[in-house]
Structures are given as structure tokens and as C-alpha cells.
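Consider the single chain below, provided in C-alpha cells and representing the form predicted on its own.
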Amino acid sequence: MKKWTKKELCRKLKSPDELTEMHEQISGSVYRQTFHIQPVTGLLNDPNGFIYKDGVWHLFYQWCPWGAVHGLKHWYHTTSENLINWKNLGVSIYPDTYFDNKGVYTGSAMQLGDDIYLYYTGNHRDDDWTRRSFTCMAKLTDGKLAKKYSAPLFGPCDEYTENQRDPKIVYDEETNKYYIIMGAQTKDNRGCAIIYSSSDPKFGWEYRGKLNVPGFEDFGGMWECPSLEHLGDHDILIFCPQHLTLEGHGTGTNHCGYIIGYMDYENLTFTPDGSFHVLDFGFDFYAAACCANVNEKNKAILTAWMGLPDASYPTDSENWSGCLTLPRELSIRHRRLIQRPIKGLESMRENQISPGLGMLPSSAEIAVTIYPEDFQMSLFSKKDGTGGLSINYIDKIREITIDRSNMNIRFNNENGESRTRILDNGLTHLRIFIDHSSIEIFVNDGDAVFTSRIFPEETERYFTLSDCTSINIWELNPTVKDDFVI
């Protein structure tokens, strides 16, 4: 793999020009997604500042241009109309002041008034190296460009290290304000959400302390991509737990997971109803973002990047790495959050494919009712029905399994090469997404997903499956332009 100097890490963008030919190459990818957003050159990694506005999702990304290397980070910009169908705006904030000399790293958005805010954390370094977190705020000007405040809305708090990053802006109709929590890390190297309030979302912040979550004083590391998610009658604190390790997950230290509670924003504490849960239960799930002004007690809208924190990818090597998640419907069923795929998605069924011919399309959905009993499957199978990536479920226990360690392009094995879910209610239904490097399986209806990277080669097209009780496979049509726009 290649080594990358800090200067190399750190080169600035001056024209697309420098990342035609790499484009190029990449298209020709046969890894590249059709109905995922994906980078045009280069990383990407945590979705940011997704919100709706007047008919249209804005979604942005961490992008860094010169490969598949956590190097100078910018915003990229995409929007929808339905989100299924998305565009590429290009860049929309640049790493090119003093507060964010090495990177535009994750964020938020609100709406105020007719504009669309972004709030981010400018990651400073100094000749030395050292770090420095700067909270700041652009505004979206003309649809795809941000123009940035000429100072941050604060700066690093003494009382923490320095991993201060990743703020989310809400408002709390009971205090009248506005609150941003961001992921932190104590002088003893313990995970923690910290607040800021102000009656004005542009200016007047201050610092009210640390975010007190009864039970989860001592909870991983370091909390990444923390946010506060209103959804029925309950408040949610999503967030990302670093540096521990969890139970059926193998070595892996990056997890993203969340509480169901209840959010006193007087008195900064969020008390737990429950234990703390992942959100997905797959390999590849992280940094999971909600948008803002869906406006529907019962419903909000997550996506996620299709990655992890300090992992490598067969992509890596064509100067590619990344992608989102599809967008989630979320809702809250027994005390645990369910997540379907958002309605409209059927539009993108092109041929249905019979099941007999045994061969899988590059980009696929698959619905499979299941006898209550046990159940296996294998996707992406050699022609003689070995290898691929296994689906069992034993009824007894019910208890269901993904493998995905006999396929013939295996990474990150050290994290685990299978996980495993109880289901309450025995294995019924499952909805599958296919891209051409990407799976997701939705379970029940939402009871459990797993999302994961795949990277078949081209002997790996066939399935097996046990007796079901129906099973259709449509073919999808491409709704992500893999269109070159800086």
C-alpha cells in the first residue's frame, strides 16, 4: 500500500483538471455503485448536513480527492428530489481558511428563515502538528457553494482533549434555544457528548457542559458523530463509541449504535429507557446522520457511511473508497428502532429475474418469504453452489447469521468475518439490496439490518437458497450518475 507524506495528505484542490484522468480510470471500476452515492475521485466518509428544503434533499459528504486516504477533507454537495434519484453539485465547502487549514471535518444543517446553515468542525493544525477544533458556520449561497462566517462560532474547550469534533445542531422548544452536541474525549481518554446553547443560532454560543448519560460514564474512548433525534414520544442519543469492543462484533473498536431516553436539555442529561444498541448489524456501518426538517413526529430519515474508521478496501487500490448507505425510514417498535427501506424504492425494479436460472444481477432486490423454520441461503456462489456470502437462520434459537468469509475477496478479517442477531419473532421476510460492491438485508421488516462491502469477482454470480415460501429478484436500474462535476 502506499505511504502517504503529510504533504501529499494535505495537497490542495486548485483545479478539477488535476482529477480528470483519475475519474476516468475510476469509472471504468467494475466495483462502482448504481443506485449508492459514491465519490467521484478519492474517499468518502461520513454523510453531513443533511436536510430537506423546499422539496429537496441536501446530503453531503467528507470527501477527500487524491484517494482512498483520510487526507484534506471537504464537503461534498448532492441532492434529490425523492431520494432515490441523486445529483453531484460538486464541492460545496473547501478547507482554505486558518480554522480549517487541514480539514472540513463533519456537521450539521438547519434551515433559518429561507437559508440553509451548515455547521462544522474546521480541523486547525500547527506548523507542530498540533490539533486545534474550531466550530464553524457557512451558509449555502447559490445551491452547491457555502460562504463560510469569517470566524468560528467558538473553539476548543480546555477541559478536553484534543477530539472535539463533529457538532449537531438542534432546537428545544421547552428552553427556547439551540443546542449543539458534539463528540469528545475527557483528559482521561473517556468517550462524551459536550453542549453548547445560545438564543441565536449565529452567534452567542457558550459552553454548558458535558452531556450526563446515567450508566455509560465509562463507554468506549471517544464518541464520534453524536446526535439528539426527536421520534414519537422519546429522544434518541445516536453516536459512535470508540475504542471498546462489543460482543458478537470481533476485534472491531468503531461501532454505531444508539440509546432510547429521554433529553432534559436544563439540566444536560440524557436518561436511558434501555441498554445501548447497534444500528447495524453488518460489517460495514458507521457515522450515522438523520436528516433535519423531515418534520414528522413519528418518522425520521438516516443514512450512514458504508465504511469504517482506520479499515481498508479492495477499492483502495484504484484510488477509490466509500459509499452512503440507502436512506433508512425510522420508527420505534418494542422499544428498539426499526429501519426500512424508504418508501418508492420499487421504482427502480426493472426485469424481475426468475429465480430458477440461479444467477444474481450486478444490481439486484431480492424478497424472500420464509417458512417459520430453519432457513439457509448463499449469495454470490460459485457456479457449483460453494463459497459466497451465507445467510442461515436455525429456528430453535432464533438465531440468524451472516458470514461473509468464503468469499474469494476477503478484508478487514481481523474485525470478524460474521455476525450474528436474535430475532424475537423467528425469521419471516427478508428484503435484499445488491450494488455492485454493497449488500443490505433487511430483517422482518426492520428488526435487524446488515449492511456490508462486497467485492465479487466474476465466478461469484449464483445463489443457492432452502425451501422458502416465495422469492423474487428484480433487476434495479441505475439511479446514482456516476457524473464527473467538481
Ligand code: FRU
Given for the second form:
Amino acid sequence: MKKWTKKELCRKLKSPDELTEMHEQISGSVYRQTFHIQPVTGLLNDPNGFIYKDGVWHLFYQWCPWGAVHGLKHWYHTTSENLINWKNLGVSIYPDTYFDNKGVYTGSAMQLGDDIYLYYTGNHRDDDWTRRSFTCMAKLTDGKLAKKYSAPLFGPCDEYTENQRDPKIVYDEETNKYYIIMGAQTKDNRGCAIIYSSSDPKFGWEYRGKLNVPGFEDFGGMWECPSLEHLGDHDILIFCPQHLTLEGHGTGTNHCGYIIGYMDYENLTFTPDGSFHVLDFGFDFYAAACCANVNEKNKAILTAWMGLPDASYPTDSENWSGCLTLPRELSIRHRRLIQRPIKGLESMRENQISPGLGMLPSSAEIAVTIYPEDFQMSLFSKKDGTGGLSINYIDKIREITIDRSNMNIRFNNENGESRTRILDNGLTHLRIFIDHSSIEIFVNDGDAVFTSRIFPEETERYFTLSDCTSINIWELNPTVKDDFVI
Ligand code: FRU
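Could you switch over to the form predicted together with ligand FRU, since the one displayed so far is the form predicted on its own?
The complete assembly is shown below, putting the previous chain first.
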């Protein structure tokens, strides 16, 4: 695998022409997606600044142009009117100031008056490579580039290590203040979230302290991408604890999950009402971003990076990696988050495929209704029915297991190759979305989701399944254009 030098990692993009040839090659890959947001070249990681305004959804993502590597990060901008058809608008924030000289890192957005403001981490490194994180702001303009404010809102807090980043801005009605919650690491290497507040979101930010989350004082070594969302009568703390192993997740130490509870901004305390749950039971899911209370109160849409830090993917050798998940709509049931595919995805269906053929289109939706009894399905198997990704459900213990260890192309095996979840109720329904290199399995109308990258070879195009009540398969139309826009 290519070894990247610091100089190569931090190379500045001067003109789109530098990437034309690479994009041409990449767009020929059999693993390019057709209804998921993906990078024109290079690496995509976290979704950023997810916001809705005047009929348009804006979604940015972390982008490194040069290859499948965590080099110099930009904010790449995409928009949609329906969360289904997405348009590439190009880079909105470049790493071109002192404060973000080594990357424009993850952040969020807020509408203030008629404008959208973007809050992000300027990842600064001194010549000796010491890192200092600055919390910066930019205003979205009619032009391509967001207008950066010349000075950061605040710099790093010296109570923590250099790991402080990912501002999420929220407004709290009760205290009538704006808050920024960020991920941080204490000097004794514990993950936490820290809070800043201000009466004016454009200046006057003050450090308030560490967020108290009783019972989670020693939970991982760094928290990335924390956010506080309000849904119904509950608050939700979403975050990515790192340096933590979880049962059933192999040796993987990066997770993305949530705690439901109550947030007290006055006392900087989030009181959990339940435990930490992973958001998704699949293999590739991280840095979830939520856009809540849009249009209707209680509506919250979530998307995430279909990838993991410190992991490599089969398309790395093609100089691209990463994509975002389909947006999901959140709700709460029995103190758990339910994630349903957003409404309207049916419009992607092109034609119905006869299941009798036992063959899978490269972009497909599969809906299966199941009697609540044992069930097996194998996707991407070979013509003789062997191999593939298996879904296995044992009714007696209500346990569903996804296993990708029999695919020809295996990757990140150390994070485990099977994932299991005990369902609250028997398995009755699966809604599966397959793109060229991903699979999202929604179980029982959003009770659990398994999201994974998958890289089937030419011979892995078949499926088999045990008895079920009904199965429908549709080939899906492309909805995300692979336009080369920088
Ligand atoms: C999470 C993360 C963030 C950081 C960004 C850099 O994947 O490490 O903490 O801001 O990615 O791309």
C-alpha cells in the first residue's frame, strides 16, 4: 500500500485540473455508488453542517482530494430538495488560513436570520507538528465559497489534550442561549464532551466546562462528533467514543452511538435514562450527523459516514473511499432510537425483478415479509448458492446475525465479520437497500439497522432465502450524480 509523506498528505489543491484524470479513472470503477453521496476523488469521511432551509437540504462532508487517505480536509458541499436526488456543488471551505492550515475539520450549521452559518474546527499544526484546534465560523453565500470570519470564535482550552474538535451548535430555549458542544480528551486520556455558551452565536463565546454524564466518566479515550438533539420529550446525546472495545465488535475501538436522557444546560449535566447503544449494528458506520426539528417539530434526519477511522477499504487502491449512508428518519420507542428509511425512497424504484431468477441487480431494494420463525437469507452468493453475506434469524432467542466472512473480498476482519442483535419482537420484516458497494438492512421497520460496505465480485450476484411470506425486488434508478465539480 502507498506510504504517504506529510508533504503529499498536506498538498494544497490549486486547480480542479489536477484531479480530472483521477476522476475519470475512478468513475469507471464497478464499485461507484448510484444513490449514495460519494467523493469525486479521494476520501470522504464525516457528514458536516447538515441543515434544511427554504426547501433545500445542505449536506457537507469531510473531503481529502488526493487519495483514500486522511490528508488535508475540505468541506465539500452537496444539496438536495428531497434527500434523495443529490447535486455536487464543490468545495465550500478550503484549508487556506493560519487557523486551518492542516484541515477544515468536522462541524455543524445553524440558520441565523436568513443566512446559514457553518461552525467547524480549524485544525492548525505548528511547524513542530503540535496541533491546536480553533473553532471557526463561516457564512454560506450565493457563491461557491462560504465566507470565513477572519478570527476564530475561540481557540483550544488548555485543560484538555490537543484532541478537541467537532463543534455542534445548538440553541436552548429555556436558558435562551447558544451552546457549542465539542469532543475532547482529558489529560488523563478520557473521552468527554465540553461546552461553550454565548448569547450571540457570532461572538462572545465562553468556555463553560465539561459535560457531566453520570456513569460515563470513564467511557473511551476520546469522544468525536458529539451532538445534543431534542426529540419529543427526550434529549439525545450522540457521540463516537474511541479507544473502547464493545462486546461483539471484535477488536474495533471506534463506535458511534447514543444515550437517551435529559439535558440540563444550566448545570451542564446530561442525565442518562438508559445505557449507551450503538446507532447501527453493521460494520461501517461512524460520525453520525443529525438535522433535527426541520419543518415539523419532532422530525429528525440522520446520516453518517459509511466507513470507520483507522480502516482501509478495497477501493483505496483506486484512489477513493467512503460514502454517506441513506438519510434515516429518527423516532423514539421504548427509550430506543428507531431509524426508518426516509419517506419517498419508493420513487427510486425502476422496475420490479422476478425473485424467481435468484439474481441481484447492482442497485436494488428488497422487501421481505417473514413469518416470525427461523429465517435465512444469503445475498451476493455465487451461482451454486455458496458464499455471500448471510442474514440468519433464530426465532427462539429472537437473534439476528449478519455475517460477511464468506464474501470473496474481505476487509477490516479484525473488527469482526459478524454482528448480532437480539430483537424486541420476532423478525417480521426486512427492507434492504443495495448499492454497488454497500448494503443497508432495516429490520422490523427501523428497530435495528445493519449498514456495511461490501465489494461483491462479478460472480457474486445471486441470492437464496428460506420460506417467507413475500419478497419484492426492485431495481433502483440512480439519484446521485457523479458530476466532476470541485
Ligand atoms: C471523525 C474525525 C473528526 C474530525 C474529522 C477529520 O471521523 O476524526 O473528529 O473532525 O474526522 O476529518
